[in-house]
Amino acid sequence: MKVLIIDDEKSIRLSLRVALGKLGVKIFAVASGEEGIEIFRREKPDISIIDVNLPGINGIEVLKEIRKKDKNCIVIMITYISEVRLAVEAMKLGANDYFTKPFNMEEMKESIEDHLKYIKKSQELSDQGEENKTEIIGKSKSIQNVKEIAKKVGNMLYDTFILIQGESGTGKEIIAKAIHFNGIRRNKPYIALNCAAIPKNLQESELFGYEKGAFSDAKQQKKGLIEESNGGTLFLDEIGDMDIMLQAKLLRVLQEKKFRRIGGIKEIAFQANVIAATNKSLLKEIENGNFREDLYYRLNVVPIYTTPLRERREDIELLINYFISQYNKSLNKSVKGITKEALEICENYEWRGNVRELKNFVERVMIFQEDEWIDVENLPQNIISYESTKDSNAFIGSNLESVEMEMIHKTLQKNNWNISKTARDLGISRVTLRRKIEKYSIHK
């Protein structure tokens, strides 16, 4: 497990390091919110702890970029209770929790253990693989349409190519599957690559395999995805980051229904389905000499949108009891389902990571779930409070400090005054709570 503390502070980044560095996870701790987004790329850590407050690039930025890069990844604020104004904001952009300075080390150490038995049941999860990936869930419009195509085109004799457009998190992946797994193809090889997975100076040996012999490292012969994929289906993720030059010869194979292995001269038949996916719009790629218009083309045979969760509210029921199945299955619980109002919370909430995000917080919840149905006071903070910061601006006056006491007076109420499940809700411990009841007066 690996943890990305980014704080200005020196005796905060140090202090931080000693406390996780008895939990026993590796620790990259950094200045600037610029070293921050740069070892995130390059290490992607589990966990990140900012500060709010940075020099540069602030705590906010760095908090948009890790989204843009990962829905997954753990997001903790570290601010000033002058600066709760903008840990709000965080909250409302994807943070999972945040700690006002002077922080307590101990409660700190204790949210850091939380996340991380979390982090590691979820990969156990992943790891078992009991989900049926290949069932495309919901009964809107859109979704209802996408069967339709999914259906048609997996029982189709004839290959073709299918480009699927859309969001991050929507689909796109499952839709693939589907289109192989459910159709005549379904014993056939499904072969995928993620263009922006792997570098672009090894696309191409990826794709097209190799002779032993054909550069200084290829010390005997492979065969490349496409040659893997014959019979059955090639899947292209995130396409719009292919090589540009790499494209012209993807085309090639397209067009001509055969390729040669890089430093061969035979010539090998190619058969397959092709499907491209990307979350970019290709056609603003290709104003930007970032994509091929004759390769967007090629692949725009069989077009498929997915729409944003936050389009088709009316599937988000269908989705949430479907993973608590599957999650009733993995973790060998009986939930039955979710309460009206912890849906009716859920079906307002945003979900900027669509039906990925949405899966991970089913996920998290079934974890810790003990009670037969998932009500209010299981969800998370962030999508509880959802509500409430879209016009936080309007509670939000000269004395910043009302805004934590506003956020605690209403999960006391929320929680009808039961301490140990509001500390939970706000991930603070309870003797922390109880501390700023007093310090506020808060009464019922």
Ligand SMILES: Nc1ncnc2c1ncn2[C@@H]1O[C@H](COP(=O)(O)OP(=O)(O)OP(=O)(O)O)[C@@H](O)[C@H]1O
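Please read all numbers here as calculations on a predicted model, not as lab measurements. Numbering follows the first chain given and starts at 1. What we label the rigid core is the largest C-alpha set whose atoms superpose within 1.5 Å from one form to the other. Compared with the form predicted in complex with this ligand:
- Core-superposed comparison between these two forms: the C-alpha position of Ile81 differs by no less than 2 Å.
- Core-superposed comparison between these two forms: the C-alpha position of Phe361 differs by less than 2 Å.
- In the core-superposed comparison between these two forms, Leu254 has its Cα shifted by less than 2 Å.
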Contents of the next structure:
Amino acid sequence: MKVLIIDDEKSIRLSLRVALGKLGVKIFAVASGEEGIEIFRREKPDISIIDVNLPGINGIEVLKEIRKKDKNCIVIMITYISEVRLAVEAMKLGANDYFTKPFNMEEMKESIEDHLKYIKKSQELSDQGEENKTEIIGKSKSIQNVKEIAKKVGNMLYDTFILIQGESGTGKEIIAKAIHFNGIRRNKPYIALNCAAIPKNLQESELFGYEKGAFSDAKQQKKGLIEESNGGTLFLDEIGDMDIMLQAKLLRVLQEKKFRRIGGIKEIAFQANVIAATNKSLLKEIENGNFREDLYYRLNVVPIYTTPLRERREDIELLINYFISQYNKSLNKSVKGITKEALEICENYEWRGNVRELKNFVERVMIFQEDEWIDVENLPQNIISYESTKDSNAFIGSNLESVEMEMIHKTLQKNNWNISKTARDLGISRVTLRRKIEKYSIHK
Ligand SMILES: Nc1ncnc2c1ncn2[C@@H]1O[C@H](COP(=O)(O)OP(=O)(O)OP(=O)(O)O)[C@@H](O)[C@H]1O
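Counterpart to the form predicted on its own, namely the form predicted in complex with this ligand:
Whole complex next, starting from this chain.
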């Protein structure tokens, strides 16, 4: 970290240098405002200590210049006791702190130390925010629409209820994370409960927490997830699997915006964005008596539907390339992409497991990939054979010879015209294959 000292008194510059040198920071010390601005521009210090009384342009003007360039860096002003009026003006202009001469060097050092700690902490938080930043990939209309909603609700100060519905693996959780981590709550808690993963009898204590002695195992007071999420986001995944009795209790919290820990008397205020997700049809669950209708309507203030991947095939190429670049980093590889032919097969595949299946597929291929480009021969058999079973429906009504010719041609293409491999795939000898190639005049 860097500290800039602007003071025309040589003795002050020197003693600051000595005191702050112990903090392990890089120090720049100059005697005039002009030099100070020049160094500020070049070095972008984290903290600037500026004397108000400078020859040439004064400290207040230097502060104004600095604030024009950087709204966040720390600025500490130094004045004489007789100039406190100027210190007040400096604080109004955005200085963070001021000291009056003669000041206690130890106090100045402690103050700088505190500011350095604060800078480090906020850098960590913003790095964390960056790390958690969630990218939703896709150019289809449905993804664009989802991104727009996520951005809007994520940046809205007002807490609301969002219900994300869609098949497994379509990205419901990633959308919940995008709403939280790409929005204004990014530095607040993001608390998730997967209702399907927690036995129904434990869901209540997980959500509400308990007071000491509330039941025999409650040896100590414990905060629940509702309480932990305060100020941020509560993500209730697989809400369709929430215990029906608990659904009534949750509804009360969402309506009254307050709750009690189990065994508690005190009411605690609840304030968070609530995002619920499910791959079940909640309307069907309501019909079957497994889900409360009133909770459904309470949660469904902002409905989001995720579309199955097979209904937005235009996203497949982007997703594959995105996952390739991710696995290039984690596996330390430099795969360039996927060939047109291989991509076409992927685009025609059904992807019942949606993006999760696609991501796992890219991971598997990338682990074994040695060439720069993922080609048809690198694709797993289930994806290739799906293509041929689909094709075989197209053959219905064709004569047998044309079907055979087409099969041989496709398999040759897939195997890059390698005769031995194609014969093996088709379950015939190389001699038979050669004869058939000749018979049907098959060529590249
Ligand atoms: N549009 C997308 N862009 C980038 N990654 C995605 C996208 N959609 C899904 N993924 C990735 O696919 C995987 C599955 O997504 P996610 O867990 O969000 O699905 P889900 O709908 O919540 O599934 P489930 O219902 O089974 O919990 C995750 O690794 C996620 O990061």
